[in-house]
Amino acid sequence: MIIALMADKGGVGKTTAAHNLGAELCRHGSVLLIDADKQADLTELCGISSEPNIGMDAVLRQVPTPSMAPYIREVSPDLSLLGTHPQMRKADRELAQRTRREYVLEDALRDLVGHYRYVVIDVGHSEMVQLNVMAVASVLVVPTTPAKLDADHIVNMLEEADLMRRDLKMPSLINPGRVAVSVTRRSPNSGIESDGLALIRERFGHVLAPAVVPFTPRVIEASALHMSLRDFRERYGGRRDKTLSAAVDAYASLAHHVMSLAPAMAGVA
């Protein structure tokens, strides 16, 4: 199963969601994280140094397309990473000049079929990279924060994803129900966020993930230590930290929800 995390705006917790979703999924099978965002935040979050030609930046820019296997790094048992570097920004221009430019990522993944049960892709705002991801994705996760304006960004993201799938002559991910909107709060007691969350529930309840990820400053601490929230809780937090535990449970719930969206799919396919 290939899970793409895409957002129409920054600052919605996309990379944190990708990291923690991957960490939860690896409790159910092997996971490959792919950093497909030129900011390389997922690479940093996993504790891997972002250097040129270490991963996605090299894979997308080479002709012919190489296998990504030599570039994959182990993060922990059952969790691996294909990182990237900010020079991935050059991929847009270079991909546009290639034949089969929409299928470069698909070609790079081909010899990994069966090696990973789940692939989680943190997707940036490059349209060409997004198109490559949409060519292989079986599930789309749209992270968001609960502000009223974010509801419009969700609509934009879903419309863009649907348009890319049509351009690729592939079926929609929305109509088969392979989309999840995951909400992360930024403030524990914001009335504005409560109003925004109510609006998102009203408009997107049919694709909303089961649990809202609550605000916790532990996210910053865990990120600084290159740890998932679950690992951070087990080492430093303790179960008495109710908000931290609620955040861990929310990501676990998201993982189970994502698995339920395409239960027949397994491996890189």
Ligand SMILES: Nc1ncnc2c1ncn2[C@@H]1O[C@H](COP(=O)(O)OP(=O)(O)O)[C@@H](O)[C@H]1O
Given for the second form:
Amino acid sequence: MIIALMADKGGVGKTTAAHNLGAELCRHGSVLLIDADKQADLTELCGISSEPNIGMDAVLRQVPTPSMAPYIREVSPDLSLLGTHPQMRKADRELAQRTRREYVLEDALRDLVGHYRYVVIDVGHSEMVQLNVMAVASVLVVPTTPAKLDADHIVNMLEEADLMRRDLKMPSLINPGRVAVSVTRRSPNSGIESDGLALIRERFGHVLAPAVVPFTPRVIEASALHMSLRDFRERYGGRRDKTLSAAVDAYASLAHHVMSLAPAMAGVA
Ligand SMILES: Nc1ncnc2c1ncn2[C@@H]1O[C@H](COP(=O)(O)OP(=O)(O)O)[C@@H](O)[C@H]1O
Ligand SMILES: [Mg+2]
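Let's see the other form, the form predicted in complex with the ligand, since the form predicted alone is already up.
Once more the chain from above appears, this time first in line as the rest of the complex follows.
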């Protein structure tokens, strides 16, 4: 099952969601995280220092397309990462000149079918990369904050994803219900965001992930230690920290929700 996290806006908790969703999914089967955002934040979050030709940046730029297998690093026993480096931005222009430009990621993934139960992709804002991801994705997760303005960004993202799938002559992810909108709070005061959240519930209730991720400063502490929120809670015994536990539970329920959206598959395809 290939899960793409895509947002129209930065700073909405996309990379944090990819990291924690990966950590939750790997309790159910092996996971490959792919950093497909040239900011390389997911790479750093996993504790791997971003260097040129580390992963996605090399895979997208080589002709012919190589397998991604030699670039994959182990983060923990059931969690691996294909990292990236900011030079990935050069791939946009180069890909535009190539044949099969939309299928580079698909080609690079081909010999990994069966190796991973879940592939989680943190997708940046490059249209060319988004198109490559849409060519392989089985589920789309759209992270957002509970702000009124963000509701419009969700619509744009869903429309763009649908257009890309149409261009690729692939079935929509929206109509068969393979989309989850995942909300992350940006304020410790839940009252401040209640109007935005109500609006998002009204407009996207049918595709909303079951739990809202609360704001918690533990996210920043866990990130600095390259740990998922669950591992951070286990290591530092924060079970009495109710907000931290609510955030762990929210990502766990996002993982279960995502698993329920697409039929179970033995491998990547
Ligand atoms: N639940 C949360 N509580 C507090 N801070 C958060 C939470 N989720 C994300 N953040 C912080 O918000 C910032 C943006 O999140 P990030 O996942 O990097 O967003 P994006 O990938 O969409 O740019 C980061 O500094 C991250 O640590
Ligand atoms: Mg990010």
